[in-house]
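First, one chain by itself: the form predicted on its own, in structure tokens.
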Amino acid sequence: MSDAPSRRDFLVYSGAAIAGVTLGETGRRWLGRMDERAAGWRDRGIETFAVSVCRECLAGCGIRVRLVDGVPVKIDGNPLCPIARGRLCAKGQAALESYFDPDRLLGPAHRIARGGPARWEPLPWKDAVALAADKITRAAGTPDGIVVVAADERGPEAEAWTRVWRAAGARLAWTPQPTAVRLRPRLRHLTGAEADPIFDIEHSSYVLSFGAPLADDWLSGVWAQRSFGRFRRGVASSRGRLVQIDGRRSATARKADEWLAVAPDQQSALAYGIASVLFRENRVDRERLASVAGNLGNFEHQLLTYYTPDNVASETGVPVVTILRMARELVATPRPLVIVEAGASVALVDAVLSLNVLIGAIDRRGGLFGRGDDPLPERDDAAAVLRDVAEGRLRPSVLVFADSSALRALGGPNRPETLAERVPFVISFSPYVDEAAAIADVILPADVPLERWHAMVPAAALGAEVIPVAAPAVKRRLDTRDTGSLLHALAVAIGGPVEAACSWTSSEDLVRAEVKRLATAKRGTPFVTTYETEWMQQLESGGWWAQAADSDAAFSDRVLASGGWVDPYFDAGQLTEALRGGRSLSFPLPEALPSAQIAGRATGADAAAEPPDTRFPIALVAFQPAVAATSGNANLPALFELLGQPDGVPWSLWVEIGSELAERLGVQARTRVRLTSAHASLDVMAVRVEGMPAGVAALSIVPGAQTAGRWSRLIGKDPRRLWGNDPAARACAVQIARI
């Protein structure tokens, strides 16, 4: 029988759902009394598994689902997947929820009138896309009528929607994720290499971490937790040492051999001071770097006129003795590396790739290495092009979202609301009552992970290239569709050369076109054990591939039993090549340290003290805890239990402040304090953090708040709105007071 309500259905039990077209408890009652496998489970049930792929992040770990009676009960990694070899973190097995949230959408509905409270009423499938359609239809001869917003991803699902999107003459905008991708640019931009950064942690004997998250959640979190418990293990020889440097204590900070408190603006000072020293003791190898970078004369000069250890310290509050002591430890160390935030500074991520170029962690075991693809297309930032929708500078006729990422980011719109004062039609193809449902004129609502089918190329971690692909682990439950067929029927509805561009009719047809592609590839693997990887590395490196199967169909059935596609083969040289052309390494040249900087400071924290403001003498600078749902559904109750909060109490924001003000208020366990600034105040509990810089303060944000998920909206005010219509990636001006 099937599980999708009728419009009948909805009168039964919409009266406890939100707004009528959501699960709501009742309604997920009646779906369990109305399946005939529940009754089954007075007896003992059959147990299954099925593979699928975790798509909580862009990370791409393929997962395990355990099933009873074809019911997801639990998630697990796989063993076979390369990327978390059956591993996996909180916001993966919390994906389960996801399936079982009672306020999923039941199907496609469109808001029944602006202004006011939210109201919506269900439509069917024909009729929503229709109303999708024609609307963009009328957009599309307009300048910028049709903006669409998606997460930055790469692959066949990707493509297709890339394509769709270009046929209808829409601006694409993507939500940059904090992966390696965001690296790339510098990375090229110094070395001239097309190459995704790939730092080998686990085989390092030194670690200097510049705010990378390493132990939380940085580029590809399993992955890199993973190489962390063996970078601490010692699997090259001893245990490896990380320093952290961090502008709060973090888990990373927290679990760090040593951590400097400096904060995020003053960080690329502090790595070119370390710099300077290796250029000024004579620990850099001149010859070897002059022979592939032409302005390494510059570069040097540039360090050793402003960048002393003197001025460093005086701008960052770390002691001089401290910046030789670890300028000297870099490279008395055998295989040291030097990591960075994805999210930092141009500044900061151009100081710390030439801290690894000038300690020749470049192409070396333990080092910094790149793995290269075609170039990638320059992309629009969804997160500034919806602020420019808010703020009135940029007038589409449509807004398209595939996901909420946009409208969660640090630099998004803090007020989704205004997107729908600014836009006369708004789509959704969300299927939770996320920020852009929440805002959405018609809601198209697609399939939950599990639901789906899966092709994708995951973030960089490792030098192996990684296909995840899978079919369905479940069943569809509601009255929902895969982003393949959406696309499909929008594309038939709009007619012309949309249509023409739209070569499938659903996910399934990507997801195994893709699949015949990688079978006639003649390299790689379907997913095996870490032994059957290696030999096909050791294979391949001599040139040979030894198929996996009798047939092409039959190898295509392999990749997606296994859960995916793995070629091990990596050409550890990439960035090496690069730059024997000669004199292609380009240094960056780091601006002097303004003069009031330098001379009119004692210390970074006495820096940090002096407030542009007397009214809001504090700096405000926000981070998203590891398990705070960035993408995906925020409305996951075990996630919420897992943020971290002070003393473990749940749904609950938090500020971390320093010693000095910590004495100051007065602050003990679960006090709680009121953060004002220019524009909002905000009630939250403050947590007291020995070491933590004067002047500074660290806020959680926790996204989901403003939508109308049950377990969400407990968060409470957007702590965004502190910034007001700046964005919360640089530091606010507030005062802290206790309530």
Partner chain sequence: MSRWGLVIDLDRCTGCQACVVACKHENNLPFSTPETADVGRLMTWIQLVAADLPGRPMPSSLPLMCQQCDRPPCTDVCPTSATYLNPEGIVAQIYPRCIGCRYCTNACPYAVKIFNWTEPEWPESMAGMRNPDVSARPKGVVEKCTFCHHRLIAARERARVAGRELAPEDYVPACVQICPAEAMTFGDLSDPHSDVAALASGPRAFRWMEELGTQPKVVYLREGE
The other form holds:
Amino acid sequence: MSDAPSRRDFLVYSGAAIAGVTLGETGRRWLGRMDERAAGWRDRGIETFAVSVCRECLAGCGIRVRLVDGVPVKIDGNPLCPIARGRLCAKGQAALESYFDPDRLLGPAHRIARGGPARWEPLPWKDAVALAADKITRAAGTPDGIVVVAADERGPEAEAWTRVWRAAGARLAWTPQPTAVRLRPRLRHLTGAEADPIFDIEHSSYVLSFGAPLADDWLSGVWAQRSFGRFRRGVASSRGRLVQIDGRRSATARKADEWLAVAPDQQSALAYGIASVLFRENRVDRERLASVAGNLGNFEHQLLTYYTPDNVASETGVPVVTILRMARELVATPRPLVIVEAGASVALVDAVLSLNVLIGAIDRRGGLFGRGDDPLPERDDAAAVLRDVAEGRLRPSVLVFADSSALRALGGPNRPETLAERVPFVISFSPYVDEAAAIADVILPADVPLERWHAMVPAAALGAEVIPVAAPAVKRRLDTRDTGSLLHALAVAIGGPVEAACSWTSSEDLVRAEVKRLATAKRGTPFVTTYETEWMQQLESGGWWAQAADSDAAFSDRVLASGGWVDPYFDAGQLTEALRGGRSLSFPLPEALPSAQIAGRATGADAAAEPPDTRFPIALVAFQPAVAATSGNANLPALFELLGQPDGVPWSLWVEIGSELAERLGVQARTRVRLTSAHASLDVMAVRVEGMPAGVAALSIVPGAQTAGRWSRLIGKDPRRLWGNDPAARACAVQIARI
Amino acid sequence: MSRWGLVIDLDRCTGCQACVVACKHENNLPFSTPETADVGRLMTWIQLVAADLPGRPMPSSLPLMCQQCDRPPCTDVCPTSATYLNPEGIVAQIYPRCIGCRYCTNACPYAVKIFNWTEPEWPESMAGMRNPDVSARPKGVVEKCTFCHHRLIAARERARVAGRELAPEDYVPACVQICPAEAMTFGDLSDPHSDVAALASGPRAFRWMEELGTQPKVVYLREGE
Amino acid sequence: MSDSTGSPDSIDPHEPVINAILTVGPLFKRWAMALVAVVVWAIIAWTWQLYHGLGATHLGRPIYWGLYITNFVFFIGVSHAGTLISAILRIVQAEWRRPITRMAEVITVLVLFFGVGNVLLDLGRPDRALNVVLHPHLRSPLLWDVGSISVYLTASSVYLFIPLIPDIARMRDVTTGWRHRLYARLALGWTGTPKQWHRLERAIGVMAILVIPIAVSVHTVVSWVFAMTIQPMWHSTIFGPYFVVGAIFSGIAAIITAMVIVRKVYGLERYLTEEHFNNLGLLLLVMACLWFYFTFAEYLTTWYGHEPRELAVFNSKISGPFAKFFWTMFACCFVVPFTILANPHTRTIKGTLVASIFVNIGMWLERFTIVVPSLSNPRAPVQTFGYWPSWVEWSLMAGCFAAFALLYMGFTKLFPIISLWELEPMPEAHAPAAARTFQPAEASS
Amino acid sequence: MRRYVFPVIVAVLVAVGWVLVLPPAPMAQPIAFNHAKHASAACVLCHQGATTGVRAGIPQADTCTRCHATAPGGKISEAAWTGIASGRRIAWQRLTRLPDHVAFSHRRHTGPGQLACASCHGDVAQRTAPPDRAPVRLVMTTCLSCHTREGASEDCAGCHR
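And the form predicted in complex with its partner chain, for comparison with the form predicted on its own?
Zooming out: every chain and molecule, the one shown earlier first.
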């Protein structure tokens, strides 16, 4: 540098300063704008709460949605709801993500080209409905006509659904949910009572569970969790003891005081084995039983003949001493109860219900009750119907999906795309691109639960009769319709008897009619504050009556505002009365012990004995993790993070293998293994489980993993491909190798 | 001065993870992906871990969150006092002060302090689901369970505006509120009449890894008889 | 460069050294270009990391610290090369140290920047690094670290600079242009008066004593960053001395490596003789034994104590996923250097170089096997994973080493890498007697 | 080369200094609102929520039309008034903004805290023209000094979230 600043220097540095100021000023303004943008999302303030109903499963929990300036930010349980009592499970809360799901359908769409990769085009509602109506009208005349699949819900919307499709001449099939629906027929068979079984876990002192996922998601998730908690550490009662008999180490097995690893198809033998010990050791009140049960003698004879502890021990691998101990433990406590998985085989359900009779748990506090109801209509099993379609035994022209539940059931077809190949036209009402929508030719997206009107009959688990009712909690986010108006629009477009069958124009009509019916029934009450105290007070004061309301309209408003209606009157003697009044108890006579067969969730008839293949020495059992077994949106990132916990394998499918096998494969924490069956192979995380029998492995199955959206896709391949064309409800022979 | 404490009854807990989702939504925790989860970048303030506890046949599932120690190993090591024990016993993390050195995460024997490896992101359509009462932490800072401290602030304000004392039911963290098995009890440990104080001094109560001298205010109740 | 024609008759007896400064050969340029390329790449990687956050690394819970902290400890360790060694040797009047002191001191000063730099790289919010000073929390060992490292950096910089003054003055007198201006400013008016000599000797003497406790404290405090936590196999009382020993060990190895390179490149065979390497080799041998002793003590007590959490970490190092690092470390830090250095026939220049390179690799691995395995086996049963650094981390590490080499090269082009004044006879009255006993060896003798 | 290095450094330093030293950029408001003229009314009449909610609201068109049936005389343009009368959104620029990590409740400070609006918002009420930046620059020490004086909580977590 020269000694004195030159003119040139002066100019250059002034220029630099000006440039600096300009740059700085630009930056300052830019920062201001950035600041504004960053602050935008929280620039809200008015907090409100709306009640709604959780539709992630059929438990019908009342929910309370926290809204800030009308946008939902959190879902809690509705404190007034007798099912939820202010609590909620993981799935119910995740419904918030369904509403905001970035991969939701924006509106109706139709498929441009059949086969190959899905290509969609938006369609105005009018055209979409017309297209669907046209196909339905044409299909009405064809041999197998229309097949309509929906989850087995009950309530005004389900009735409307039935009515429209019946009028259209469709065949209705329903996805049975893991609820008491399957237990009910066996209870009728045993006692003659037309009732849902109600297990009073909360007050029992000892629960012997045959695969019932009590701590996961049994019958009614939140109810089961609460019952479990109170069973364990209820107010001023001793700690309940839980023995879990389970093919795998479920969360319930983890929580149990004792876990006996017995494959599901061997569990009935164990149950009958315990029953036979009760007879042998004269721990059964024969006198009392003989007065109600006609075939007690036969039953006893059969048990003592076939189900000797030795036979059962060799069948199930459970040592004789354990069988004896279990039988003795069962009757040594004041209020024992035996429970069973809702989807278990007929034989197992029968055995469990019979055991409850033997230990005197019927209509006893901490025992098994019945909750009377009108007879349920027999409904076609959607999984079986869809398998028939997939395998060409049934050839409908139009297939209608209310949701994807049937395609997620372990008994359903493993490859939904074959349905699209077999059926010329598929309609989906799903608001998400789920398994059904992925194969649909036209999608008429319905609202998501938070946007819907609700009135539904929950799966029976609670003694009280409850109908959660709610108006939409939030504004409709996208171009969707409620089920009521969808059906109405379709009915109008089809015309004729279908239109005549449709007496409503929207779901609101359906729900309001239901609320009106409840108001005029002159019983029950809207959900009330501090549910339990109120209930107790009412019961103590001699009964329950409808809360005084000025008018039916006021009653209805209160039902909608509080989130539902409840009639807590509960006939605690229904099963006993049925025995006394009608036919006597008839024990289902157990068959001779089945021969050893591969383990699995085989339902009676399916369980064909197959010799184990030497190439595929391991029997693989499928299970759905409780946190991911959704009936609605499968694209829920918060739930995917819960998978594989607490074993530390979030976001993955995992296979549980016994320590012996794990040792052989060198499986430590977080090891990937490859499962190979005769049909496909799959890479998953392996989780080592102490005490799991050798030769068996359990694989988690997460629904909607391929189609449903950005997060769902990350889970990967559909594990059910391992099963080929067999339903994943049964065991599959595989080989496991470390990668 | 209150000393907030939480009691988790492991006998009641079913491991359903409802608390995990409640916490996630309440506290604006961003979602992970399989890749990020695989390298320990799951953003959870409470999570289920398999802990070997004495007297249990297999590892118990234990809901693990910040144990809100009375002698927190994490606060001592923080070079900037970004994490400290507040007067009510909550171990707080002051995000704008944190330099992201992750010394506290390493000092914590429970591994419950979580680091923001990346800027938290929500898809555009999900922007609205965040709780405006809680900030979205920027990348590069450590965060942790605060016992839903924002709920305490709001509850205290409501009580003061209404001119009354804070009642026990006014302030409950999201996890406790949601727990379907009623396994969690929250309250003031310094109030001898509170449920938590009674449970925390009961025969089944234990503090996890208390042999390290951390003096946690999350108290577990032992499973089994 | 072996064709150096320096002879006793030439104008300056230290012409090779002066030449090394003033000429820039093609080899230098080529290396400089390559290193600049690596540094530029590292800057790109760093920008990437700043933009994406520490998500650009492969760290995660519970392995919150990885390569950067390993490098931090390693670099701080290497920094003990210089000051400590030159200071100790100065105090014990080991006169053979004279030609190597400066080389060592430069390593110290430069490498400290990279030690600190790695901490900054590791921060989630480097923009808030000043919070440590603005809102200090005195109970944090990390803050003690900040304190001791800054003191050490200052002290070692001063300790590098003071003995440099006479040489700078000498350079001032032989150069022109910008170099002359630069040297003139840095020489602080040195003219070599007896008073100045006296003050210089005093200052050096004081600094030499001061710098030793500071240096010991630095690595002790670095070790306390780990030892003050209650994490298994970090919470150890011997970590302080263990780290200091390791630091000196890796420091000596670093000096030897630098010496061999400088000697070869600048043809300084006259100055750095077999004896230097033999002496340093012996020092390295002693340190290897000390290191072995400390390592053995540390691992034996852990193993014998049988505490499950400690044992989990121990096993993961001895036979688990970190065994390959651990045993490589053991081979590099003890087996190889001991075998080479214990034998006088292999304690040659080449031998000590090989040993030193192994020691440096081994000591880096030692830091790695201290940082990562403990974090990989946390007390709480949270999900862990196998940590392997990402491309960003490797790039930044390469960048640090390249930048260090570059700066070291740059130093040799600015200042005499060998302390010239200490090698020549001083005015009789002012020179310490011992100074005269060590003169550069005759060329081609 | 060196000829350009120093000027560029100067430019960058000036730019950085500009951003760091100067207050946030002034912002133009869409309507020349005169606070002083309206000062006879309580602040909360327009800034609703200032005593009852977490946030003090910023008034929108319907707030104006509650009192003004016709265009008020003075500075407001015909076009602007038509916009207001038709209920169009007024694009007010927010001037006092809290960082994301700060929890602040108006209700708490105006209610139990008994703070006057002016303590944080300065002389806004006396302004005849809309302020183009926050009249008082609020930083953490502003909050803390008052908290110390009044004996309010100084717990970091009380305001930081």
